[in-house]
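Presented as structure tokens, the chain that follows is alone, the form predicted alone.
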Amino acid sequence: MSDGDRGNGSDRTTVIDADGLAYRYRDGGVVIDGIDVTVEAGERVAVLGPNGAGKSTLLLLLGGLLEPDAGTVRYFERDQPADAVRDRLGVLTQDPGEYLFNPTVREDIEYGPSQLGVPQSVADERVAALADRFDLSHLLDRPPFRLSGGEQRRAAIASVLSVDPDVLLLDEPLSNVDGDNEAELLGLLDDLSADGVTVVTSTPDTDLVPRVADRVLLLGRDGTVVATGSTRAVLTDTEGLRDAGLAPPTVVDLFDRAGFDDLPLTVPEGVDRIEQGSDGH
């Protein structure tokens, strides 16, 4: 893919654009109400909301693997089926076992480029990419269910990521990974960004936010958008947090307890304004 595919500088692509997005569970229950999302090339964007909000059915109806009961989700600027542009949009939910079914890691990543008529010389040198890149060049040739977890989710990544995606959707990216491992998939969704893969994540936790975004899209119970803007702003908003049914990120409620205006958002730069004094009482 190209850099102007992904979009550089101001002048970006949207790669989403989805209008009046609506979708209610078989018997009547409402999931999602009514939301318009515009992602652009190279983003980070965070879908934030407590358990229960709709984050995950929303993915899936930006990422073309739900049909929503009303509204329309459109592609790279064109009115095209999200199946159009499978080999563009990479969906990581949160079971790493929905993508690790064949007999081998190595199948499970090659899986992709396969359905899509890759040619086996390609898909072998993204494989083998892909397993350096993960750290599972050692566990190719082992069957799925005998990785950890934190192995597991690697290599569901590395399967979602085999199609060489413009757009990487994903839902909770780091449930049920241990301390070692969430640092370095971290430390991953940053080299996807600066190579400029957008990255759209779904959380209920407000502490990891400003580490995967610098916009968000905070839901309510109710299935509706009820703030949007940049990570500060609406991370630094605590009412509006304690509304929606979230606590506010540690760093964030421990300065506004103390009284601090212009709130810090990351232990770094908590650690700068005490530092500096109490200028901000």
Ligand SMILES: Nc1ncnc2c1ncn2[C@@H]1O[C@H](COP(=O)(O)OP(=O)(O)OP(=O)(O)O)[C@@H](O)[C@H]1O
The other form holds:
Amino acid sequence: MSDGDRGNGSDRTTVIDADGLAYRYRDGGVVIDGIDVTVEAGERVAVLGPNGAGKSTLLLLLGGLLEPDAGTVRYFERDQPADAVRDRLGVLTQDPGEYLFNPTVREDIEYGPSQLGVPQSVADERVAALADRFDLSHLLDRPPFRLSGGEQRRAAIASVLSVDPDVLLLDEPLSNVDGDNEAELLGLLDDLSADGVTVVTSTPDTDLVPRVADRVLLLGRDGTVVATGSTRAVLTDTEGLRDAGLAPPTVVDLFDRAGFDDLPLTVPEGVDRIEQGSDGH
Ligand SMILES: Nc1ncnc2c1ncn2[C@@H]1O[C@H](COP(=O)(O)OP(=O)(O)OP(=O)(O)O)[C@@H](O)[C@H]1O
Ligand SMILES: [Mg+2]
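Let's see the other form, the form predicted in complex with this ligand, since the form predicted alone is already up.
Entire complex below, previous chain first.
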């Protein structure tokens, strides 16, 4: 890994540059139909869309785990296959079971670092730190199939993070995760972003988006990007969200219905808005 590309500098590297992506599953219709995506180092981007919009498929294409029928994906501004940047690209797919295939959770989390030749002592430290952060320490010696759904998701995330990637593609990382662990994971993603790591998160949950992204790619049901822009612009367009099959964030909906202009995105912003409003009267 090279910290120079982690996005702390002023000259940003384009970490993923996808052009004209198209994909259809053999037994299905068109899923992704001509999507361009550019992600700069250090960005936080959400891929938002309803069930079946193609979010998971797009992340698999961006992560090089599916070959597009048309279009190209470049990594770190070079024509190179995803396999050449596996140590820099962490992909969490929607099914945590794909990461949990060793006899114990500890071996699952260590698997990536050991494949990449990371010294055992460093791998041990990473496992201990991640297990501590994700409340997995008491589960490290268990077979992964004896974990609950949320515990499996946390173990899968730990196994992706143990490689210490520069770019994370996370497909619904918080589904099945309880409030405490959600807060822990969001805090960890904030820390990684502060460190310059690029984070692309897919979700159908508009409430989650302000916590994980500054920019949004909104997928419609037809395999295309129906809107893209700042998180604020996309999430306050309540009609656009509804047209795409999504409910607006709860806070946006509340303040919209209450007749406020300049809609807040989050609960703290909403509290500020109410306090400003009551001060003004
Ligand atoms: N392995 C597959 N074979 C055939 N069709 C598939 C396969 N995986 C997904 N699809 C279809 O492709 C479309 C997009 O699926 P995808 O999983 O990318 O959507 P998604 O936006 O991630 O949905 P969700 O919010 O439910 O996770 C859907 O219509 C789905 O039925
Ligand atoms: Mg999906």
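Positions refer to the first chain, counted from 1. None of these values were measured; they are calculated from a predicted model.
Among the listed residues (Gly149, Asp36, Pro165, Arg221), the one located at the hinge where rigid parts rotate relative to each other between these two forms is Pro165.
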